[in-house]
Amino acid sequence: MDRLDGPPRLLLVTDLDCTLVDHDDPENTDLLRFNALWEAHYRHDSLLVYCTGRSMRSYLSLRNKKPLLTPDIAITSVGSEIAHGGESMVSDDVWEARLGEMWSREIVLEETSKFPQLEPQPDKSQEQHKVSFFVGREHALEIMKVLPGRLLERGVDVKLVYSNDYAFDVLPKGSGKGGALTYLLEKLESEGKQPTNILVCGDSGNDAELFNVPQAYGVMVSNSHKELLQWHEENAKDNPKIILASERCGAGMIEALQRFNLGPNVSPRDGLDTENFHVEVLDPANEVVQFYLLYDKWRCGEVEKSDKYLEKLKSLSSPLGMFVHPSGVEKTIHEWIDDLVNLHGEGKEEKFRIWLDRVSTSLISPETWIVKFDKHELSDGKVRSCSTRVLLSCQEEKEKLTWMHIQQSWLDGSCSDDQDKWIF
């Protein structure tokens, strides 16, 4: 939360599987174009929670499989670990010490052992503060009577979570994903930094308690789960506040930030034109999603091989301006656009995407940017990876920017199998 000197402009807050997630979509479309919104829009006033009930080690192996953004704060195993600063992932040891009173791990797997119903869950769902199984509905309902009793008897006070007719956590009373969020809303304000908006966004069970933060607008995604939907027809069908989407996983999310009028709402995948590729406000992070979205679209064969698309990203850089390759190859920018002349469509077959994340803006002179982000190719379903600095100037009586320099740097050991294809 260290990122942002004043309150966001909104916290947005959303579980991952079936909600940003979209498992049923192999292309990832939605989280995609949910991607290159929030880069473009969102990223440098606004502060992206994940809260999902995956385990820390379940939520990153999900991060190494899905071209998921980098978060400013991870909500993990159902409320129950709180870890912040994005990449570094710094668990935070107050929440952590408070979910310690009145809890006992050692208690509640000698209790919960005395229901054979209950399956406890791989170890990669286990953490210290979350004790899972898989049970069926009818089972976890008579669990539910008569287990927080018996271990409040042993002085462990518990809450019990039960979603997706199969999961069922026992966790610390003031963890879940409600408390974990009323946590970190209470500890945005203790430092001047409320939120201007709040939305939640979820799919099952677990997510309900996120919806009765009062000051958060929320989104249940249409492919919501039965019991989310019942929560919702008993609890909130007449909050004005609380919405059904039409749409589903990234794309209810996107809807939901159009109906609250929450802020952009058009994603660049969707609004990118590409006939007159011309970004009509002065803005840096808007600009270079919108010019790798370009050279996306031409690796994807997305548009037409035309000569005009070259001079379309050539007009948008200086003559002189120079890429420095990963490789620590360097030529100017106009060589490097004229080598893509033999990679139009060949990335349709290898399902080609790109997508930036972490991108920030620094006006170093009045005329001046420098644009920071990551880059991620995603090529036969391997990812590469680079860090970017982009150094862009105000020309023309400051009616466009102008690329002046990219450096690049490969990140986490990724390479290029072929340098040739690596442009950008």
Second form
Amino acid sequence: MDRLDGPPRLLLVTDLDCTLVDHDDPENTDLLRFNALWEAHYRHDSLLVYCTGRSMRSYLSLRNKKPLLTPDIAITSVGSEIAHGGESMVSDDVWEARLGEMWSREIVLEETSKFPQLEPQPDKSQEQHKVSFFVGREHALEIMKVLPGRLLERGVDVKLVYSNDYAFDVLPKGSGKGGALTYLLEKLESEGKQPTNILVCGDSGNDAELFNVPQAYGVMVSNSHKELLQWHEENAKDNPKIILASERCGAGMIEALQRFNLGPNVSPRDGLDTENFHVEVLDPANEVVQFYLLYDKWRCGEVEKSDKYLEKLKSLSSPLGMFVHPSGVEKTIHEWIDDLVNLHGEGKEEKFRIWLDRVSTSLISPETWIVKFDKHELSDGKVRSCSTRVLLSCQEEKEKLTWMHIQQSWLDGSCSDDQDKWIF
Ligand code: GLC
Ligand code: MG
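Next up, the form predicted together with alpha-D-glucopyranose. The previous block was the form predicted alone.
Okay, now the whole complex, with that chain kicking things off.
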């Protein structure tokens, strides 16, 4: 949250499985559309919060499999853990201490063991403040009637959350996704950073509480589980700030940005103007995202093999501008662009994709910006990543940005066994 000096324009809180992440789409089309939109138009002044039933470990393993952006905050284990701060993820001790009040794992285990229908979830899904089971709906409803009372008699105050017709979570009373979000909002308010807008996005039972946060807009993606739709019908039907999207997963989230008028809602992946990049004048983050998208489309053969695209890329940069390859090799940006000729369309078979993460822009002189970001490239199922800096300068009557310098270094042990195929 410290990344922003002032209040976020949008606090976007999203569930992962079957909301931002569509497990039925191995190409991650809508996730990549969302990513490009977020980095081009929201990253600089908004906050991205992931809010998942997964434990931190399980969330991190999902990040290794899917092109997920780095969030500002991760709420994991159905709201029972909160971690702040992008890559370095520092867990929120205040929240953890708060959840310790009127909670005892041991007593929860003892009392729940009296219900033979409750089948414990694997150890990896159990956390200090989350005890989880598998159980069918009918039994779950019966248990929900009696368990809280029995625990309260023993000094333990719980919240029970039932999801997807099989998952049953026992959590400290103030916890859950809604409790965690309310806590974050209080924290933001105390720092004078109350968000202008909040959008929550979900698909199943453990997301219902998010839609109860009074100030929030909410979108239930079109593939939402019937239990969430039923919850909505019974509890929030008349709230115009909550909608059921007509599109699934990430596409439904983008739809919500548009329907609630929360800001830009055309992903650069859809609206890429391959002929003209300067529509949005002097918008360095957006220009960098668009540059890489055109490069992505070139590699995948999604634009025809025509010199005009390479000329387009060249026209963005100074003829003297250098690109320092992560291997250390230096050539002018124009020379590297010439090398792209042989790479047209060769990424198609390899399911080549590029996405940028953590794009940040700083103005270092009245006419010069540095844009920093992590560039990730997927090819043949393997992801390679580079920390990237681009120096952009504004020339010619302040109408256009010129790329002066690009420099990269490998991230996370990435390196290229095929150096010729890594350009920019
Ligand atoms: C995730 C968690 C699981 C939990 C479920 C519902 O699938 O892994 O432990 O029960 O979400 O909240
Ligand atoms: Mg989900």
